[in-house]
Structure formats: structure tokens, C-alpha cells
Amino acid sequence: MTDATGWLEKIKALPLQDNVRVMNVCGGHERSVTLSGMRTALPDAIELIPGPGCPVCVCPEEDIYQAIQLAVEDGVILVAFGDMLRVPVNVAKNSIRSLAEARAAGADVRPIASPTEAREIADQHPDRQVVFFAAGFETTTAPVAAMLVEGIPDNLSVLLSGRLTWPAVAMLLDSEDAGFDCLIAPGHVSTVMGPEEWAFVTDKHGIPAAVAGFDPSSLLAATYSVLRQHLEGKTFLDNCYQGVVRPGGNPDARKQLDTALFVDKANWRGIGEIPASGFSIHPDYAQHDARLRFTDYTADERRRAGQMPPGCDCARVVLGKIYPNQCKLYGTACTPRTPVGPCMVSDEGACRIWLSSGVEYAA
């Protein structure tokens, strides 16, 4: 196997002309690609691309502003994947703008992991109503739908922003302007879902693509394919992780998402309305659904087509129209301390790992 400096060699050997735009999906692959300095190591001709790949920066506001409220509203124990906790909304001044806000007021907000300290949780206060926001892609949707199937108490309800990967990078294929040239498509989800969703990139638009893990090695390795396809104008979905995803991905996770959960049409911050992009949960567990079970704080002026903060350019940012250093509020106003958008709150958002990494603004 070729270790990550063989296949450096290989891609400065290829013979780029011109430069070639490579999209990377998921949040994961960023943070490698940028603590590993592997933008600085390739030819200047290679521009790589992060994309729409960060299920908080694209989670709509109006369900984080719904389980603020049912925090502070309904006084439920509220449980979320950590990161979600400082997500900001689009508020009044001095109302509450994100679950950290609201745990400060002594709503009882709890940060998780995984779905099992959910359901431990509901077991250790049955007098209580406790409510999961569970907000993720597919690799983190799939153990939730598992929890579901599984049968969890009678007092725990699940408030689902789940969404698939691929239809963000449709969207973007159909547009007029894509905005990449090749695409490394994310490791994990093809884990639970298969490599096969992403054979649409090649077959349907001809853009070379390959699955990509997470250690330099299977990046450079992916980056190395897509190029080399480009080059010779033969495009092919490759696999690159080949030693975890698996043709079909895993049988048992997608027979439990397609057994507690449905696909339907989905908001996306920042982007707005994708036809079969969310996840909503089956009616046969509707009496574990918050958005029946308890009020809805969701008006229809909240209902915006992923309104950022005044200023904030996280939309192109997950869309991958600018780099993240080209937002005005990058590192000044916008910081992981204290963030105006949902890039500069997660491991996952691009805004941050730049940051974090010593990225500094591009005037």
C-alpha cells in the first residue's frame, strides 16, 4: 500500500495544465486536510474545496430555535449533541439565541453523545419529559433510528434535523454553476449508505469522484484518482477506503433507517428547500416524535430558506462558493468563542477548522 508520501509523489507527477477545483463533502475530511497541511504540499494548480459537509452549519434554525423553546417553554430536558448547544438564531436582542443561552437560564439542556445516554437519561427521570434534538447525517441518524426500532421509554421523544449527504451535491451539480471539477465524496456515510449513492457524480455528470477516509494516506490517495480521471477523461466512482466501506454499505443500518424514518423534502440553512434530502420519523413511531408531541414554536416567519446572521457568508461558505477567510466576520467579529454562524461552532465547520488551524482573513 502507498503511504501518503508515495502518493504525494504520484500527484506532483501528473501533468496539470490548468487548475483543478476538488470538492471535499464531508467536515471530517477538511479538519485532515487542514491540520495536515496538505493544501500547502500539492501543486498550486489543485484547489481544494470544502463543502457542504457539516450537519450543524446546515441544521435550519427553525428546529434549533424549537428546541430552545421547548427547553425554556415546556421544560423538558433537552438533549443534544454538544455542538448543537451554541448554534445562534435569528433573535431579538437579549432573547435567548442558542441552547447554551438557554442551559445559562436554567433551562435543563444536557449535552450527549450517542444516542444511548438519551434513553439513559429518560430512564433516570420517568417523571420527566425528555426530549433528544438529534441533528447529524446519516452516519449519526442511523444509530438514532436504531434506538427507535429497539423501543425507548415512554417519556423520551426525539426532535429529528437528520439529512442526507448527497442531495447537497446534486443540487449543486444541476446548478449552472457546480463550482469543482472533482469530488471526494465522505467515507463514513458511504459506510452505512454504500458507495453507490455517489455514482450519480460520474455516471449522471461525468465529474471524476472517489471515496476518501480520513487519514492523509486514503485523501491523497482519492485526490491522486480523481486527477488522474481528469486528466485522461475517464471517470469512474473509485474507492479509496476500501477496507470500510463495503459495496451495499451496512445492510443492518439502512434496514433500521428505512424502518423508524422516511425521506421527505427538507430545509437546509444557508441553502434553503431540498426535495428528498431530510429524514422524518415513521409514523408507526409518531408517539415518539416531538413535532406531534409537543407544541410547535415554529411560526411561518420563521421559516426562512436558511437565513444566516446579518453579515455572515456561512451559506457560501457550505456551498463552497468563497473560502472561509473571505468572510468579513472571519476571526473578528465571527470566532469559536463567539460565533455569529454555524461554520464557526462545530469540529465539523469549515470556518473553524480554519481558524483554529491559524488561517488568518484574506482581505
Contents of the next structure:
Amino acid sequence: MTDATGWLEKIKALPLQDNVRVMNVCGGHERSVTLSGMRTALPDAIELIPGPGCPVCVCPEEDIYQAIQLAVEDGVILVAFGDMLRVPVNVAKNSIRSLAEARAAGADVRPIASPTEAREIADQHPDRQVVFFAAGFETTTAPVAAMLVEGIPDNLSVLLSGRLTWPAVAMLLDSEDAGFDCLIAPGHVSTVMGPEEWAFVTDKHGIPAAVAGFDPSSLLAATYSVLRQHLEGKTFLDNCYQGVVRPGGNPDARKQLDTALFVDKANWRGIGEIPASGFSIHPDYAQHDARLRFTDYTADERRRAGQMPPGCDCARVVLGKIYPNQCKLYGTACTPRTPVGPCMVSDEGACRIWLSSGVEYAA
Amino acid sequence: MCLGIPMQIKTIDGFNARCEAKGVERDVSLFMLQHEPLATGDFVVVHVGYAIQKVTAEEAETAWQIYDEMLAPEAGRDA
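Take the protein just shown as the form predicted alone and give its structure as the form predicted in complex with its partner chain.
Every chain and every other molecule in the complex is listed next, the one we just looked at coming first.
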């Protein structure tokens, strides 16, 4: 098996003439790329671009607002993955801007690490309503579906902001300027959904693509694969994470997704609506759908509802149109301690990954 | 959030397993791996408390090497 150094040598030996832009769509990939120093190690002609790989970053602003209102106004126990708690919404000064601020103001907001914890909390508080605010891509949404299929207490509902990864890539490829020449497809999304989900990139668009794992060796193998495809003009969907990504994905997970949820149009923060890019709760599970069960606050009159915060360039960072350090707030007004946009909040946000790795502002 | 951590199964009780990695034990749901025969000693990739794939011991070891490297700079980071 070739190690990272071996793949690096193979890549350096490729006769690259022009710049090649290689996009990844996974926060875990971006973290590994950045922390391993891969950008510096690779030839200058290869650009590694972080694309739409952060579900927290694209979670609709109005969904976060809704979650805050359910905790503050309806008095539910609001549970969410920890990443979501500090994402700010657009409200007037001195209003509650995030779930963390709601918690500080006395609302019952609890970070959880697993859907099973949501069930446990609901079991412990049969006299209270518990709402699980669940944002995530396919890998994270599948366990939410599994939880619903397995069965949950009556007092537990889900405010679902699940998203599919590939439709954002399809949207970029269907646009006039996709902004990349090759794609590194996500590892654990493919573990659940199967690598075939990405075949449209090579088959329909003629863009090289390879599924990668998270170690530098797998990421470099995938980079080498897409560069070779690019040079030879022959594209095929390669799988450089074979031990964990198998044809067809995880059949139980896919069945549970199909049972408890359905694919629906969905809004992406700062980007807009993308057809068939989100998950909604299946009517058979409507009694656990927080959108049907509680007051809808999303119609509240608010300035910049649904948008990124003023001055924040997260939407263009998410789409790979600019690098994180090209946003004028990067590292000054916007830091992990005082985040303005979601890309600086989430562990999967490119801005947070770059800043916490010491990448400086690009003046 | 799509990070998956390889863990070794210590005990199995229905769809619930007690799994271990690097000396840390966690309860893990096997509900998404009903199609896969699993036994004590097997390795699974765990994401948000659910096993999403069975892997070999070698694959688990490779993944742990990178996570050690990735997580080390995180220590002491503003959380």
C-alpha cells in the first residue's frame, strides 16, 4: 500500500501544465488537508478548495430562530448537537441571538452528542416537551431516522434541518462557473448513501471524482486519481476509501432514511432553495414533527431573516467562490471566540478550521 | 460532524453495544447495522452514537493514527 509520501511523489511526477482546482465537500476532509499542510506540500498548480461541506454553515437561519423561540417562548427542552448552539441569527440588538444566549437567559437548551441522548432526556422528563433540533448531512441525518424508526416517546419531536450533500455540487456544476475541475467526494456520506450517489459528477459532467477517507494517504490517493483522470481526459468515479465505503452504502441506514423521512426541496442559508436537497419527516411520523406540532415563528417580521449576518461572506466561502481568509471579517471581527458567521462557529466550517490552524488573512 | 470514530465492540445487548477506543467506553447503537453479523471484538465506525459500518482492525488503526494527529492541535483551543 502506498503511503502519503509515496502519493505525494506520484503527484509531483505528473506533467501538470495549468492550474487544477480540486474541491472537497466535507469538513473532515478540509480539516485533514489543512492540518497536514497538504496545500503547501503539493505543487503550486494544484488548488485545494473547501466547498459545501459544513451542514451547520448552511442550516437555515429561520430554523435556528425557530429553535430559539421554541426554547424561550414555548418552554420546551431544546436539545441540539453542540455545534448549533453558538450560530447567530439576525435579530435586533439586545435580542437573543443564539441557542447559547437563550440558555444563558434561562431557557432549557442542552447540547447532545447523539440522538440516543435526546431519547433519554425525553424519557427522564415525561411531563415536558423535548425538541431535538437536528441539522446535518446524510451521515448525521441517518441516525435521526434510525431513532424515529426504532421508536421514541410521545413527548419527543424533531425539528429537522437535514441536507443532502450532492445537490449543492450539482447546483454548482449546472451553473456557468462551477469553480472547480475535480471533486474529492465525501467519505462517510458515501459510507451511508453509497459512492454511486456521486457518479453524476463523472458521467454527466465529465468532471474527475474520487471518494476519499480522512487520512492524508487516502486524500492524496484521491487527489492523484482525479489529477490523472484530468490529464488523461477519461473520468470515472474512483473509491479511495474502500474498507469503509462499499457499493450501495449502508442498506439499513438507507432503508431507515426512506421509512422515516423523505427528500424535499430545502433552503440553504445565504444560498437559497435547492430542489430535492433536504430531508423532511414522513407523514407516518408526523406526530414527532416539531414543525407541525408547535407554533411556527419563522413568519415573524425580522430584518435579514434567512440571510447571513451583515458583512459576512460565509455563503461564498461555502460555495468555494472565495477562500476563508479572503473574507474581510476573517480573524478580525470574526474569530472562534466571537464568531459572526456560521463558518467560524462549526468545527466543520472552513473559516474555523483555517483560523484555528493559523492561516492568516489574505490582504 | 461527519467524523466517524472506529471503536471495538466489548459487549452486545440487542441493538445496543458497549464499545471502546483508546480506553474510553461508550454506548453505541447497532440499529443501523442490522444487516451485518457483529460479534464482540469487531470494529465499527461510530458517528453520533450509531455504528455506521463494520471495519477491519487495520482500518480502525489507520483511522486512529490520523485522528490522533488531527485532534492533538485542538487541545487547548477555544471551545
